[in-house]
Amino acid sequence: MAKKSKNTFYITTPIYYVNDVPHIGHAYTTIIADAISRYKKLLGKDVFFLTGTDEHGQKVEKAAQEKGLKPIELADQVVVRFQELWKALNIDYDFFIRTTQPIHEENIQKIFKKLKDKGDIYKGIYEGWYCDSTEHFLDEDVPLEEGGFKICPECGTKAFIVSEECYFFKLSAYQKPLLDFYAQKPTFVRPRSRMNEVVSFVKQGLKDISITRTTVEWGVPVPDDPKHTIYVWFDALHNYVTGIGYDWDRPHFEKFWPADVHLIGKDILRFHAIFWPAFLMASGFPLPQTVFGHGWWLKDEAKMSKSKGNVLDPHLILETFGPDPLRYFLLREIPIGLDGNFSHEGFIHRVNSDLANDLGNLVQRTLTMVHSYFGGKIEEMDKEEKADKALREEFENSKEKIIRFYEDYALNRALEEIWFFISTVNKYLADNEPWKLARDESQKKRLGRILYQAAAALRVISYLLFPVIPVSSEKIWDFLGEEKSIEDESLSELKFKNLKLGQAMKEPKPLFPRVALKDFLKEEETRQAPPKKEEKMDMITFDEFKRMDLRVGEILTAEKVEGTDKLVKMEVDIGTEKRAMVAGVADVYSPEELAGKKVIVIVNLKPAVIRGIESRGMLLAAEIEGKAIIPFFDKDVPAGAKVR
């Protein structure tokens, strides 16, 4: 095949199994891939980012049976949840592959037949200890437990003896080719400690592996022998070539293959670092550049899993904070190769300290001063002084380090360096005290220079943060009055002086509202609580009813909460004051329909923080098939009038 262009970049996530709903672990892998993809696009690379779902196999078959569904019906339901989560996390993938798609199934059969005809796949009988959970046979050196059974070292579940006719792949024939390849390409597996694990395992000797089953119906049928279905790992791993166009879009396949990075969890390293390159060698495909095995996010010091009941639903965090704080926390907290223990305290600290205090306050005070002292435009300024030059040079030094860290996929180090520069800018403002210079008209040009330097710093900060927190970065970019998008400026062109003098800047809005840990935990606990069974009507006294302060509220303004489908933020006049409220009504009413309407509001309800917005009150509405229908007043009544 033609040699791949140096200007292309192909990155993949593992394809996620559809026997369960997505959780923080799935989100972590996909956020890493998205950040790397966005960074490469800033370099001007032609990027292809593949993700998707693994939909065949025994686990899916069993999970579907338990729910009274066909396997494809279960897959269709769960796939939507992954796609909705990627949308909520602002994941910008290029193609979502499903292993039930014809383009995948048909080409798996072609590859299987090619290797069978070549002699690398043959029929035989296999007997061994099989784990249903990970869908693989255990190594022979896994010890027997008391009682004469074995425990899968990967997942901790009980394995079973399986004996059946199957097709084997001649993995043993690829021991030396694999070891030679590892020696020539020591960066194939990262981090390096995991490369050492892989080499050590292969040196112990490789045995041929079973790649079909006769006892599992839910899978791709073997060509010319349909009582066999192709085993999940042979099926799943080939998504990386079928998803990029193998045998259905040859020019696209040749443009992007081989993959630059297969991003995976460390628990599936062996399949990607041993089985996968051996399959590729057998088929004559060029091998990927890197398999990067990241660590796990733990909860209570244990790997998250449904069976342990310790998975974290990212939607609970996204509903309050939106995507950027979660993306930032997961990428900043630990190096990609290490495990991390998720704590709500650590997450809230990052939001309040790093995002709200350091970055958010820098944006707010810089642009507020630009508006207060210059009406939103800095049109003249003094020449650069020593302190100004030092700030610019600090950016140039930081930029080089940040690029090196991004290139090495050390995203947490890149973020550390960006935050060091943010601290430098905050110190620059504190040392130069522009709020004092504003009192002296003769210092106007000096004041202009200081605020220009700070605004120019915000511009490059937002650019360098774009791969990690794209929504917030674009907001800062927009506040600064930039007309072109961030992605229209290549990283090589990013310079401190690119902020145009005289550019009209917008008044900033808060980017990261601070959230109290106790409030967030209480809200999360409420959301996680199982729905209560319908009970008999709870009778209350008239005195209890009188405790509710119901008033007429006039909706002054309404706007959709960014990143949500149902939430609307409103400013409501309740007679004595104007309050911000959030209601889940955007699936029924547009913001334009709500503005000017008069509604019934409970005004003495305790405030709740929703998506970082403090909602002080609640609209009354009828719930019909999950949708909120608001009763509006058809006569002119004053805002604040009591409702009894």
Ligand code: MSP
The other form holds:
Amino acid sequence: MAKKSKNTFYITTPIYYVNDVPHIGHAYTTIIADAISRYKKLLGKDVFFLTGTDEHGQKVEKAAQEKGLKPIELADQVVVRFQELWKALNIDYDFFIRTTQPIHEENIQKIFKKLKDKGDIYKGIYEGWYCDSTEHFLDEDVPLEEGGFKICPECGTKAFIVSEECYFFKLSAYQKPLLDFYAQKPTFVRPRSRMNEVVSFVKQGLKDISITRTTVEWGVPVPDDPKHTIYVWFDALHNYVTGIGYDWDRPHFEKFWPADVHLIGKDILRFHAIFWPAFLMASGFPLPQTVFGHGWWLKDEAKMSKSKGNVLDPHLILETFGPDPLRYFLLREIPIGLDGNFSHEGFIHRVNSDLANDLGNLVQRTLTMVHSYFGGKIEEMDKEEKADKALREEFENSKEKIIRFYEDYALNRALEEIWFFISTVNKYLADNEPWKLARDESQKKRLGRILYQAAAALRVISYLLFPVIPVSSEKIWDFLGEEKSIEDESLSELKFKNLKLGQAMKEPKPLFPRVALKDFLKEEETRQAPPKKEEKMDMITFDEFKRMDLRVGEILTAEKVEGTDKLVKMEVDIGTEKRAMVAGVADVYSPEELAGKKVIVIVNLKPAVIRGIESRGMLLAAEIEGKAIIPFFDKDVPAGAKVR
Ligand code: MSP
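Alt. form predicted together with this ligand, vs. the form predicted alone above:
First the chain shown before, then all remaining chains and molecules of the complex.
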């Protein structure tokens, strides 16, 4: 492969599962990537920023089944939610990859075949403890619980034994090459502490990994052996190469590969720091520069989860404040590697104090004075005095530091440094009291210098802040009468004197809304309660309803599906025939309790294969906190009776 030019920069986010709609945690990864990407563009780099969705696999298959949708229908719906959120957050990505795109699927098959022909992928039998929810086989060292089962260390749910014919990837062959690579490039995984974790894990030895499933239908079929589908992580990780043109636009691929940084959450580090470079070595591709594992956002000190009901939906914040305050808060509050706690108090406090007070007031004060004292145009001014020069030099020093922090992906430190400078400018105005000089006509040129210095400071600040709060920076440019685009002012050339004397400046409007915490919380409360009822209903016509064939079914026999907690296999008489069905109700009802009961069944739902059993129909039930409660009849009804 041709060597990639130093002037290009390739950054990625993880591709998000489409089993559920996005929340603030997902937004965080994408905002970091967007800020870094905008920063690199400001430096004049040729940047490619890839994001997208991970649409195959059991998780999505299951979520779709629960919603009565085909996996692709669910994916189509959720993808729109992601894309809308990225738009609302002003995310400027270059390409959005979906793993269901034919170009991706074809190339996954191509890569699979290449590795198989090469001997890095081979067929065998796998038996191991498998976690349904995180879709992976547990490491062998996960201990057995009392009762003889294993618990997935990542999600805490019960795993079960799966034995299947599958294709393996020869990960064991890459233990030494991986360790050599880590030793050569200790900055491959960041933060550094996570690199150490990875190295010690690999040192303990690597086993070959199973990279196909026969139990999952919703996946890319193995070439020439389609009863196997390719494991979702093999499929997903390769988005980073298929998304930039492998193997459909070679020049584009070669221009950007290898990635400069893969941004990910710490929970998916092993996949990216071990599997991914091993897959790439097998394919003979150069390896990425950095995998950066960021921390988690907690809500009120607890991990966000649907069952706790503390998942943060960013929409109200975005409607109230626009994208910049949320972007600023998430990036300012914590270093990228650590966990953070999201509280509305913390958020509102930062917005009011840093954005509205410090930055917003500086903009307001400076430009209002330029307007009232100079009609919007400073045409003349004195030479720099000591204090003016000190302010400019302070900026030059800060700029160096800020660029260093940005380069190091220490976005919170860069922002901290920018705010030091903002307070220096505020102090400069307070010390030089332009409002007093304005009373004396003979001081006009001195006054001009002070306001020029403040406006020039504002201008450079707006460039330095552009990666994080682009909408506000553009507003500041507009107020300042800057006819620029970011291409015109590379960060390294950023200087006070680039503000043209005589430039026509506008009267400013407030940059950030000042919102009282209590008003915001009140609004949020009204939005959230009652949780589901206020959601916009998706209305269907009576004809659409009639298409559902609902009938009384009599459960003839019921037994638990071995190795699962919740599943019950039943034989159900629907009047015209007897059918096998599988339902997730064993945590509420015992099989004995179910046998003989009459229930409501939808009989014209497409059959689904659940744990290898074809379920031909579905029981209706109320879902209460993840448990299915079945409605039974209080009068006798015959099996097969229509339900409307
Ligand atoms: N589909 C896989 C990634 C495949 S990449 C080849 C996946 N998807 S995910 O939707 O579950 O998560 C995507 C990202 O969101 C992960 O980086 C994860 O760490 C991040 N976050 C999800 N919840 C989060 C928080 N509460 N806080 C911060 N980020 C978290 O994993």
